[in-house]
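Below you'll find only one chain, the form predicted on its own, shown as C-alpha cells.
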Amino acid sequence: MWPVVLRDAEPGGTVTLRPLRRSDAREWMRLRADNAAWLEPWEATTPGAGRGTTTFAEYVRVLTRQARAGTTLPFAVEHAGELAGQLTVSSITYGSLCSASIGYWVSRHVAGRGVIPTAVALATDYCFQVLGLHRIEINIRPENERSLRVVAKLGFRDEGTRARYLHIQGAWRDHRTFALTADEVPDGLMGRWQRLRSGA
C-alpha cells in the first residue's frame, strides 16, 4: 500500500499528503528551525535521552521502512505545493483492534486555514476505506487548544484522559484521547469536514 499520495479533491483544495522523502531534508529542517517555539510544548522526548544524533535521511529511512512493513504512514504534508508539516499514522493494527493513531505538526504560517483538519480527514479516509482499519485516535494535551479545535471540527468524540500519556519537554505530560470509527462516517470524513466547511 506504500507510497501513497492523497490530495483534497475539492475545488480549491490545496493539501496534498504524499510520503516524506529525503529530498525534503532542507525545508523540512528550515520548517522546524522556523517553528521551533511554535511546536516545543508539544514535541515528545525520551525520558533519559540525550538528543540524538540520527540524520534526516536516517529518519526517513526508518518511517520508510515502517510504511513497507504497514504499521506506519509517515506523510509530508504539503499546502498550494509547498512543505508545511507532517502527518503520521501510527501504531497500525489489524486483528481484532484493527485501529491506529495520527500524529501531526503544521507550521505556523499556515495554521487556522484548514490545512491539518483536511489532512487528517484524508488520512482517516484512506485508513477506513483503503486499509479497512475500524478506529482512529488522535492524544492531545489539554493544553493545546489549536489541536483540540482540530478534533472538535471533525466530530471526534473525547474518550477522558489519559494521565500521564506521553513524555513531553521532560516529563511525563496528561492527554486527551479523541476518537472516530467508522461506522460514524459512513460517506467518509471528508465529506462531514467538506459540509462543515462549505456551511451545508
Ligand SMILES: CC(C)(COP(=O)(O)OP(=O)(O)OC[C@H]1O[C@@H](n2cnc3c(N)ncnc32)[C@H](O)[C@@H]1OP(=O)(O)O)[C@@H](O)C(=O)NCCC(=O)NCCS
Contents of the next structure:
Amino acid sequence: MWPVVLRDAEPGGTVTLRPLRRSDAREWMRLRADNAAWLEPWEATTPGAGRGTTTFAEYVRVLTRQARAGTTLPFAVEHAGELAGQLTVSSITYGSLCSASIGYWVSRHVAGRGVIPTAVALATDYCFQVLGLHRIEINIRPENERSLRVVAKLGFRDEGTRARYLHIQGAWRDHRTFALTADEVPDGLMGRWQRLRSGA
Ligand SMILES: CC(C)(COP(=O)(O)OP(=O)(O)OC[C@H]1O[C@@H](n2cnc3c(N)ncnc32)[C@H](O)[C@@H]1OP(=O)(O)O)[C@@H](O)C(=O)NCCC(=O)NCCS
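Can you swap the form predicted on its own for the form predicted in complex with this ligand?
Next comes the full complex, and the chain you just saw is listed first.
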C-alpha cells in the first residue's frame, strides 16, 4: 500500500498528504526549530530518556519500515506545495478492533487555515474507505484548546478522559479521547468538512 498520497481535490484545495522522506531533513529541522515553543506542550516524550540522538534519516527509516509493515502512515503535511507539518496514523490494528490513532502538528505560520482538519478528513476517509478500518481515535490534552477545536469541527465523538494516558513534557498527562466510526460518516469525512467550510 505504501507510499500513499492524498490530496484535497476541491477547487482552491491547498493540502496534500504524502510520505515523509529523507530529503525533507533541512526544511523539517528548520520548521521544528522555529516552532519549538509552539509544539513542546503537546509532544510525546519517553519516560527516563534524555534528549535522543536519533538522526532525521533514522527517524524516517523507522517510520517507513512501519509504513511498509502496515502499522503506521507517516504523512508529511504540505500546504500550497510546502512542507508545513505532519500527520501520523499509528497503532493500525485489524481483527476485531480495526482501529487506528491520529496525531498531528502544523507550523504556526499556517495555523488557523483549516490545514489539519482537512488533513484529518483525508486520512480518516483513506483509513475507512481503503484500509477498511472501523474506528479512528484522536487523543488530546484537555488544555489544548486549538486541537479540541479540530475534533469539534469534524464532529468526532467525545469518549471521555483517560487518566495519565501519555507521557508529555516529562510527565504522564491526562488526555481526552475523541473517536469516529465508519458508520458515522457514510459519505466520508471530507464531504462533511467541505459542507462545513462552505457554510452549507
Ligand atoms: C492543533 C493544531 C494542529 C490545529 O491545526 P490548524 O490547521 O491550525 O487547525 P484550524 O485551522 O482548524 O484551527 C484550530 C483553532 O486554532 C485557533 N487559531 C485560529 N487562527 C490561529 C492562528 N493564526 N494561530 C494559532 N491558532 C489559531 C482557533 O481556535 C481555531 O479554531 P476555530 O477555527 O474554531 O477558530 C495546531 O494549532 C498545532 O499544530 N498546534 C501545536 C501542536 C498540537 O497541538 N498538536 C496536536 C496535539 S493533540
